[in-house]
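Presented as structure tokens, the chain that follows is alone, the form predicted on its own.
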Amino acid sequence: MIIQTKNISKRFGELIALDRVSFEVEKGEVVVIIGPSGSGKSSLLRCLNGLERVDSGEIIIDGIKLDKDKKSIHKVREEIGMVFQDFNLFPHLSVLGNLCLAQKVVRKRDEQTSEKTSLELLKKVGLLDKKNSFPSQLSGGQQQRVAIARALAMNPKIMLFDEPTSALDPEMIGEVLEVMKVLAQEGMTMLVVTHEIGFAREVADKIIFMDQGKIIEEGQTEVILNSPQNPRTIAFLSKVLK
């Protein structure tokens, strides 16, 4: 198991964001997390890479226990790439500059190595011709593909996607999902928070349904989508599968 969570809980004041959440992810597995807004999906991803600290419970990433020790947080973040819904690109840097920066600062790669890796990844996501463009000159779909390439440049073992297509126009969603499908086919371990049920049906090995900070139901994709057992899951899917 490359990811293990054991009874993790997280509060923000009176709000219970995560309530004793436990699950495991195998290496190479694609897990899609679904659920209504405010169900704890994004909080879960942020806890997995140390952006938020859990109040109780245990997170183990590739054998590393994530605790308050900064060394463990740094080690875990080296293993994980994260893609947010709002891209988070540096507006003052070119596409190539966005990809090279963290490689040089965090991975301590030289300019030549960073640039070579970046160009290979831009080709992979179909944006080699945009290497000298700035984020403001790109469409939303292009910006998100740059963000994915930037995360991949760090050679992560795990990719976390937090609603990567929710800020995109409908015609741009497909181009981002295609890049993610390729990653899945190549064996990348992925956790994806998304409302794109078609993507989940095609790519996910497992689906987790969350509500009010809890895992309500989890299982193989076809089982959850076609034969959910929990009434809450059934009600949610009846609305999103229309």
The other form holds:
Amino acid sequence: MIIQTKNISKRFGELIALDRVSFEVEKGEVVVIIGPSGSGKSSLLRCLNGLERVDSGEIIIDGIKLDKDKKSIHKVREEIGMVFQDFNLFPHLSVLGNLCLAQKVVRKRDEQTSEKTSLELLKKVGLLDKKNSFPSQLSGGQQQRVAIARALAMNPKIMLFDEPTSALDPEMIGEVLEVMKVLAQEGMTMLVVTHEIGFAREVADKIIFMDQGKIIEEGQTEVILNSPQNPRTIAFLSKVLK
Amino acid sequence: MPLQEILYWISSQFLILKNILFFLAPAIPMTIKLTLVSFTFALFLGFLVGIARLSKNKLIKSLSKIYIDMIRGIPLLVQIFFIYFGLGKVLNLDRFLAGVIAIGVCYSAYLAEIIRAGIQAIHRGQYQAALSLGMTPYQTMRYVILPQSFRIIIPPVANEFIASLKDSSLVSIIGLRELTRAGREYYSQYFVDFHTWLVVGIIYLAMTLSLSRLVSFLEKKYKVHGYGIQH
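I've shown you the form predicted on its own. Could you give me the structure of the form predicted together with its partner chain?
Entire complex below, previous chain first.
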């Protein structure tokens, strides 16, 4: 079990973002989390790498228990890469600079090693020719591919994707999903919050449906998509599959 | 009036202006030195207070807020009097040091607010991206946030620098012989007020205008690719 959560809850004032959520992810599994907006999907991802702190419950990542201790949060973050909806590339650094920064200051790699890793990854996401460009010179799809490469440069064991294609123009969604498919085929453990049901059908091992901070239904991809049991899952899927 | 007299009058005017300029010139370096030293001090102090304003520690946060409110609420002239005549007597401060402390402390309050705003202007996503890559809060500040804030704060900080150059004239009141003080000395010897203050004004103007030029040059030089037009 590379990810384990037990009864995690999180409130933002009055709003209950997560309500006693428990689930497990095996190494190499691709899990897609779906659900209406405000259902707690993003909060769940943010809790897993300590960007948000849970109010109660337990999170264990690759054997490390995530608690208030800063060292454990730090250790866990080194294991987990995260890709955001709005890319969050560093605008003052070139593409190469974006990829190299954390390798140098966190992993303490030297200039040469980090550059070599970066170039290999840029090749992988098909953006080697953009290594000296700045984020503002790239399209949304290109920026998101750089963001994926930047996270991969830290050699994470788990990748979290928080609606990676929601901010993209329709014609750019494909290129980002393509990169993610390759990653999944290579055996990366992935947690993906997305509305791309087609992607889920093709890549996901497991689907989790969330609503109002709770896991309503979870199971194998085909089972959830073809014969959902819970009325809320049925209602949601009938809307997104329309 | 015959032409000869007009020409004589004009040349005498220039002679007066030239005399004033020669009299004032030795005091210009003191104005520059006072401004540079006190503004450097203000930047250093303002940075600390600006960071303190953003602290999660409530005591540090409210102390820095009180500091800013107090300093901004008291006229610089009064602060100069207080530091030179009040504290200066106890701590044995000379005029220059008293001036540096007064201007430095006063401007640190304004700079702190500018620096705070510059840091807060950076989108939350930048912190999250940096932290999720495993960077510590310090590394996030140092490599991701501050380099971006720096560009935002150059113009307002430059404004403060120019303002502090002008405000350095207030230190003349405690007898430091900088440009304005030298102007008063010349006036009290020769009683040509129009010419004296005209020349003093022009010298200040020349300094502030060259600074503005320097700032726009720096802004262009440190401009980052498409910064501000993300996506």
